[in-house]
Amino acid sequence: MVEVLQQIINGIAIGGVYVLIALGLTTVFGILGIAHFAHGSVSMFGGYLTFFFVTSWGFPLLLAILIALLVGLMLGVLIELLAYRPVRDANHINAFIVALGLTMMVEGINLELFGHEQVVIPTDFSRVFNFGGVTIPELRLYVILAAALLIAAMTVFVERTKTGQAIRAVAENRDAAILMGVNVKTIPLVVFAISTALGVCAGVMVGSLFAIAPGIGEGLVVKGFAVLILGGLGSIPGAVVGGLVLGITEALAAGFISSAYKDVIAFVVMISVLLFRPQGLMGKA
């Protein structure tokens, strides 16, 4: 029993990261219909920046994250304006290929600026808590709490604020939203800014709890999309449930079935959902 609980705790931390990545992807997909494949690499860029500010310029962690967030916001807006907007009215396949190209570019830039050695954002949380045999490192606990906080904030933003309601209106019916006076030119920018900010937070979490290295971002974005398929495209509750399900499935699969094939097992779960419930766990039929 302790082992099962421990595995669930293990899975929640990485699951929280998946949720944050998936939230960014799902809002972009819901509003713009774009599979923003470069999201993982952009998120890692944010993590790298934080690392750079902390280690090279000696900034305190929170300040470094704040600056990385701002740069991330701008980068998100730039990507929308320069890369996605020109192909918005073309066949959807073009937007996806642009996304692939962007991924290569951002990965290349990360490699050029930060090198190929792995990077760990230094923190000074090294205590380990023990609850009746189930251990949880301090840092892991904070990452889980921060993820929960961000998810709550995101939900409040979409449900309660005016901009959030406009975003939902565009997602549900673009033409009606225009008629109601929603500015459809700025909404994509807002969406990209928010999604990138969430991604940067995920990047910081990965970078402090684990490490940032070339290829990690691409791996994460694939998991993020798997979460979307699991949870339902464009659905925020779906992203939350899907992310946690994926993270915990991976941990349980590694612990009780096979560590070599844990990713395969995660994908098999995704494909089965696709076969029996194509709209996802939380999606509307």
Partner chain sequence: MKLTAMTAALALMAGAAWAEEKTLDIGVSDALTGGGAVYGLPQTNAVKLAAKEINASGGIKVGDDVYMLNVIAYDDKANPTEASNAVRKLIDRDGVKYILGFCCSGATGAVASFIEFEDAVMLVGNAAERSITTREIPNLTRTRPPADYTGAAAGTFVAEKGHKRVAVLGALDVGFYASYVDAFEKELEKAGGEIVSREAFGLKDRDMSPQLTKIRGQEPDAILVVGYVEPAAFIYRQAVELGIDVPRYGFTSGSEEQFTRVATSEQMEGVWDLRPTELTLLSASENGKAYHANYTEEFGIAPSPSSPYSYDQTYALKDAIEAAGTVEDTEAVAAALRDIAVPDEVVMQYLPVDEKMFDQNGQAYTSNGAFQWQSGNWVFVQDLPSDAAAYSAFLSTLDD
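Rigid core here is just the name for the largest C-alpha set that superposes within 1.5 Å across the two forms. All of these numbers come straight from a predicted model, not from anything done at the bench. Numbering follows the first chain given and starts at 1. What changes on going to the form predicted alone:
- Shown in the overlay between these two forms, fitted on the rigid core, is a CA shift at G30 smaller than 2 Å.
- Superposition of the core reveals a Cα shift of 2 Å or more for V273 between these two forms.
- In a rigid-core overlay of the protein, W57 has its C-alpha displaced by under 2 Å between these two forms.
Next block: the form predicted alone, after the form predicted in complex with its partner chain:
Shown next is a single chain and nothing more.
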């Protein structure tokens, strides 16, 4: 039982990262109907940037994360303005091709600026807490708490603020939102800024817990879309549930079967859910 609890804790930590990736993806997809494949590479850019600020310029970790977040916000705005806005009203295949091209472009920028070496963001969180035989490294605990705070903040923003209500209005009925006075040109900018900021946070978590390396972004965005499908497209609670289910499933598979099969088992669980509930765990029929 202790080993099961240990793997569940591990799964919650990586599940929190998946949730942040999925929240960024589901916000963009819900508003614009765009599969933002570059989201994983953008997340890795945020992680690389944080690593650079900490190791090369000697910034404290929190300051480095804050600056990376600000850069991420601006990058999200630029991506919407320069990449997706010109093809917004074109055929969906145009946005699909732009998303794939943007992925390769961001990956190339990461390689050019930061190299091809695997890097780990250094932290001072080295303590290990023990709760009844279940050990929780300090860093993993902070990752879980940070993910929970970001999820809560995102939920409050979408549900309680005027901007969040405008985002939901545009997602539900763009024409009606225009009639109600919503500035539909500004909303996509806000969505991409928030999405990219969440991605940067996820990239920092991956870089601190594991490592950042070329190609990780693509795998991360695939997991993000798996979470969307598992939890239900366009559903924030679904993204949370789906991310935790996927993370815990992977951790249990790695702990009790083999880490080589954790991805396979996780996707088997996702497919099994879709066979019996095609709209996902929290999606509408």
